[in-house]
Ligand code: AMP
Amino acid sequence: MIVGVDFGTTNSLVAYVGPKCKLEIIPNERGSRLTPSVVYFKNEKQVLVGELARSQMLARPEQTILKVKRKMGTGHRYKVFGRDYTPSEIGGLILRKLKNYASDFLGKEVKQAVITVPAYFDDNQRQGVLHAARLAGIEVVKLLNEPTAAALAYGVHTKNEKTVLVLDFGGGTFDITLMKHSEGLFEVITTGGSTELGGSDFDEVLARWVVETVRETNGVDLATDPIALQQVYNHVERAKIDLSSVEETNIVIPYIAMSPNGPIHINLNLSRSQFEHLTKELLKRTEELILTTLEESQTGAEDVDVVVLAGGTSRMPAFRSIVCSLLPKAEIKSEINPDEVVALGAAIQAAVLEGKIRNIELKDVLPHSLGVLDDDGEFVPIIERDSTYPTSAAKIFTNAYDDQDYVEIRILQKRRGTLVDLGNFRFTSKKKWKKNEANIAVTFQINQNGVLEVSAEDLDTNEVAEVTITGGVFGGGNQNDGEMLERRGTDLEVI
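Isolated structure of the chain on its own, the form predicted on its own:
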């Protein structure tokens, strides 16, 4: 059995295709279909994940970790009980809990999964998710881009050719994918968005507003009190959700702090229009990202037939108003629960791989260009952005000096003008070359998960080297701290 997993910033889900191709979300131990992506360290050996972990955020925020998805593929470390943990370790604990839910529900151990990631994730971030899955004891049969998963959930029975724009606005990321769909073929044209824009950023704006209001009114800075601040975040998130269905709400937090004049109670009225005014820069950014994605693909708004909305943040009326204004002729599809649509799409892809569902084909594209730095420090692309994968490309390199027995190449990924360092590649020869004598063919290959694999060959000797990438977040060669931490992390008990 292959299940579909939506590993989210705020919540995670696991789904599968049951008898008669019925899509099912697997509930957690409390019967909820959403499992908070939260980890609480009870002690050095035991952790709680999900609902039980979230309930500890107020009492013990220093032992609670949330929004780890935003740190995947980075060198960030979490320190708890004097020990450091990588984002992949924390993500692995969440995925292990989902694996346990699925195994218990289905009555047999689940070992394989389709796991979704933002289409805009770079190679390091994808590697981070793969590391997390490995630590959870899950074989990833495919990393599936989240917008593609959402389109799958909506488009299985669509036969006419459509230009589809998927807007996946989750808790931590805003993912945009433009694709063509016809007769079961989903062919991605381009991707866009941001891995640093999501519902949590709207929470951040509201939390700052509440803290500043209390500071001005009562002279107390709640930002210096972790427990009080966590209460603020919890309540503004609820207020944000409320304002998707009502015109105004109240943020009420009694006894949040003490002042010289006695206890402080928060009771603030927040209207939808005020919320939209406070977050206008974030809303403007979503509009700009949508327009940029369309412009880069030379697609006019009138060419978009269908807009698929996914992610809880897509419920915001202001966001939907932006979408309707930019794409007035498009059919807006949001009838499937936006919190669940990605997980359901992942389950469909799992069923396709198992042979339960047929006549569906995906052609996804690389969100960022991959290449190297030349002698002048300029980026030289080897595989261009928007290339359909799996794919591969090669480039020949030589040596710069006499008596050199290796070439070293810096591997980079270009994200809208920003270079992301993936590490250094070294090819070592059994002989010493004269200057410019070497002819080393370096091949970049993007596998089905959108992850980079590198190989190299000396064209003169046909010697093929086992490639080692060093210096990146997941670099090999010397045993780095991250790898040691992740192996050690498997001794944690998820309860």
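With the form predicted on its own already on screen, would you show the form predicted in complex with adenosine monophosphate (AMP)?
Here we give the lone chain, stripped of any partners or molecules.
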């Protein structure tokens, strides 16, 4: 059984195609379809993941890890109980939790998954997710781009050539992906949006409004009381969610604090129009981000055929009005629960790979180029940006000096003018060469996950590389995750 996993910044989900080709979200042991992507270290041996972890985060923030997805593939380290953990290790604990409850639900161990990642995730970030899965004992059959998954859930791939705009407005991010689709090929034209704009910014504005109102009426500053403040955040988020379906709501929090005159109770009325007025700057920013993404790709609003909505914040009526007014000609797809659409798309891809549903051939496009540094320190691309993958390309390298028995190559990734060092690739030979004698064919292969694999062959001897990659991401932190897990990761019990 291959399941589909949406490994999200705020929440994660698992879905599968069940009997009679029915698409289903797998509930966790509490019956919830969403599992918060939160890890809480109860002690040195046990971690809680999900709702239980989220409810601890206020009491013990130093033992709680949130939003690990944002750190995947970076050198970031989390220190808990005096030990360092990589983002992949923490991500691995979340994936282990998902694997455990999905296995319990299905009555057999889940070993394989399609896992979704943002289309803009680069090689490091993809490698980070793959490592996390490996640590969780999950074989990733495919890393699927989230917007492609959302489009797949809506069956966009069954249509003729289309320009598809996927707007994924979640808790902390607003991901905009403009894609062209024809004959099973989803080509990402451009990605935009913001990693600093999401539903929690709307909560923040409302929380500030509540705190200010209490300060004005009661002279008490709730901002100085973390427990009271957390209660305010919980209630304003609920009010915001209510206002997506009703025109008016109340924020009622009894006994929120004490004042010299006795206990303070909050009882505020909030209308949808008042909420939209309070958050008008955020809504304006949302609109600007969509327009900028279209402009950057020189796509007119009238060229967009289909808009796919994903992420909880996309339920906000004000957001939907913005989308309708900016893109009046587009068909807006919003019937599927926006929290679940990415996981469901991943489950469809999983079922395709299992042969359960008819073959849909999907291809993705690489969002960055991969190459090497030449002798002058210039970046030389080997696989160009926008190449469809899986793909491979080779280049011949030689040695620079007499008596050299190795060829060393620096592998880099280039995206929007920025170079990232992925590592040094070393081919070691059994013999010593004269200057420029070696003929080493280095093959760069982008596998079905959008991840680089490198191999090398001495064309004179047919000797296949004895490869060591040092430094950068391949040779650095992520590569060590496996060892770290052996050392301590598996001794953690995930609850």
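Positions refer to the first chain, counted from 1. Keep in mind that this is a model prediction, so the values were computed, not measured. Basically, rigid core = biggest C-alpha set you can superpose within 1.5 Å across the two forms.
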For this session: Would you say whether Arg285 is displaced between these two forms, judging by a C-alpha shift of 2 Å or more on the superposed rigid core?
Result: yes
